[in-house]
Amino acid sequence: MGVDDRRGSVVGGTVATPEEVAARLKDERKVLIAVHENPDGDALGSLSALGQVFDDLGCSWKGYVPGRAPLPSEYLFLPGLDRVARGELPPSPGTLYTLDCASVERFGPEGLQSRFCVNIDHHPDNPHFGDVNLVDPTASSTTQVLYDVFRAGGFPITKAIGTALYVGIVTDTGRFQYSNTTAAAHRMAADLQDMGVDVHDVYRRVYESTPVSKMMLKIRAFETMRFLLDGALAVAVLRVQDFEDTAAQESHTEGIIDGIRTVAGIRVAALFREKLVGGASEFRVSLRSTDGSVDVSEVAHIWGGGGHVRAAGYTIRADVEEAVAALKKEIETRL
């Protein structure tokens, strides 16, 4: 166990700069570029723009998303996507690069069976679980990691690529709002438009391009809040028949979480979306923290899920009830 001494964190395997996995990313010849399950801008615009870098430097590549569900269908533009598998996670005898996965089982643990794995993440609560791990938890996004590792392996980064890098840091960011908004997430901004980036034409595709029966799915979230805790914990519930009804994909839940910390009072938010698994109903529940105030990864590690401070989710098998009230039980006690 070692201390990366530029980042302090306190590591299980071995710890890589960005100069360091440059380095290793132009004598790679085969890998796996795997992101976590309903992947969100972040996710898919690291896998496009390390892809397009592969593309570059003559390293052959395919992409893995876990899961069948629908890509969401705003990020589709992104070049690489359509050569991303899924389902079973594909063989491969290359590296294996895990993107923004903040655990093994984002992606699936069958994954680091016989293969050596790079672990590029920007999650506070990795574990490190790489052969070889560069996670920056001072990143506001996993593309700004790469960002670095590209600069600093003096790789071209050319409009496409710098638009998913792009992507990655406008949606992880909430278009430059959230907390994690840092002056080297402006510069980096700054650096890409200058490269050639249209912003416009990236907020066009991100965030007003929304298919019909995601906007029915979000009004169907919206009906069902419920304010608990004197209006500190906020509640919505998306259930199989909500999306049966609007025709919607699990994809089409990214960012109604976001709409529902925008109401005023709002210490946490939470939404539990129903997924029936052997005929019982399982939640996975994205959580919120409106100030900081409330560490929602924290929360999230007593079911076994993770992520950030102000930012986190976790998966529980039970009625809806007792795992709104379970959430409810943890909440009072950190108000």
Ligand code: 5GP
Contents of the next structure:
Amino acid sequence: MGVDDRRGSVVGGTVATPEEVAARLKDERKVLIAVHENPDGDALGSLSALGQVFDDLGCSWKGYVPGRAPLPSEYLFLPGLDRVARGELPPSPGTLYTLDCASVERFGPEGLQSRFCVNIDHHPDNPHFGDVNLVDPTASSTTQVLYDVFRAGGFPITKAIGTALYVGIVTDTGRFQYSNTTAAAHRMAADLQDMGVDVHDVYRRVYESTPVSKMMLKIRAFETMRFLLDGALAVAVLRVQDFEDTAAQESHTEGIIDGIRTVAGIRVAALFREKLVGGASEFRVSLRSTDGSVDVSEVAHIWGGGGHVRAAGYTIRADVEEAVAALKKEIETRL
Ligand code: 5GP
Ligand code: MN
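Next up, the form predicted in complex with guanosine-5'-monophosphate (5GP). The previous block was the form predicted alone.
First the chain shown before, then all remaining chains and molecules of the complex.
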């Protein structure tokens, strides 16, 4: 199968069980672990947890996060993130493990470059682009999928590994409050706490360490909030100027959408972030469906993005008002 054939729709490499992936981990000697651009707590928690397990198994590894924007500071306490390469996909003779990547495009425009790829994820629209795929859409986070793998392999889960797994699940479930919060997610959290994870310490590090720039950017975003379609659609926009004025980075936008969606009556929340690419405006858009009645992944797919029914994203190159109007039109037909 050619690399390009693995882009796009479901193409179906081998589907593996947690046991099969665990057996594979034991055989690895050198690997590259990649997560998606603008990584969140689940992506970085997954990378850290798998990296630590590879250390324990005597496998040499390197991490990779596409792009050059600084990693979100609240996750830098996780072990191994200092071994993450940035920019171009680095050369590596070993297996490529992609974590929390819903599609090949999510971890870089260069694609897989003919590497042997093990794809571990929980996004329902993941097209199984790997040679080996462990994609569990019932898992609340990719760290939950990894937790299954580690248990299947009988790998010791140290406090530090458990902490990385916990960061993934606490952030992807919105602190155990989003609709993807299953009983299994709570059980995993309870197990990890039994194994020594200090949940209050994680809370302090992840949620009470907001940089001032991030707070100022959030205020800017809230000031731009617009309520469209009789209040069913809320939109906030961050321009390049807002990032400059507050000295904020793209990673500082994480969590803003969670504030937007809290207003009564909203069914879809959207956050637009402007980026200048070759002098032209481009917008990264995050979408959230509050009650699940509008499938936002379907909307994101229109512009080549993706995600889940209740959380999705895409990139659009357009004037901001055109981009907002186009979104409004798509939401309107789905209300
Ligand atoms: P966020 O708004 O937090 O960036 O993304 C929300 C969800 O949508 C995440 O699960 C993320 O993986 C997915 N997502 C965001 N942007 C894209 C995109 O451009 N392509 C795809 N396939 N998924 C995306
Ligand atoms: Mn995730």
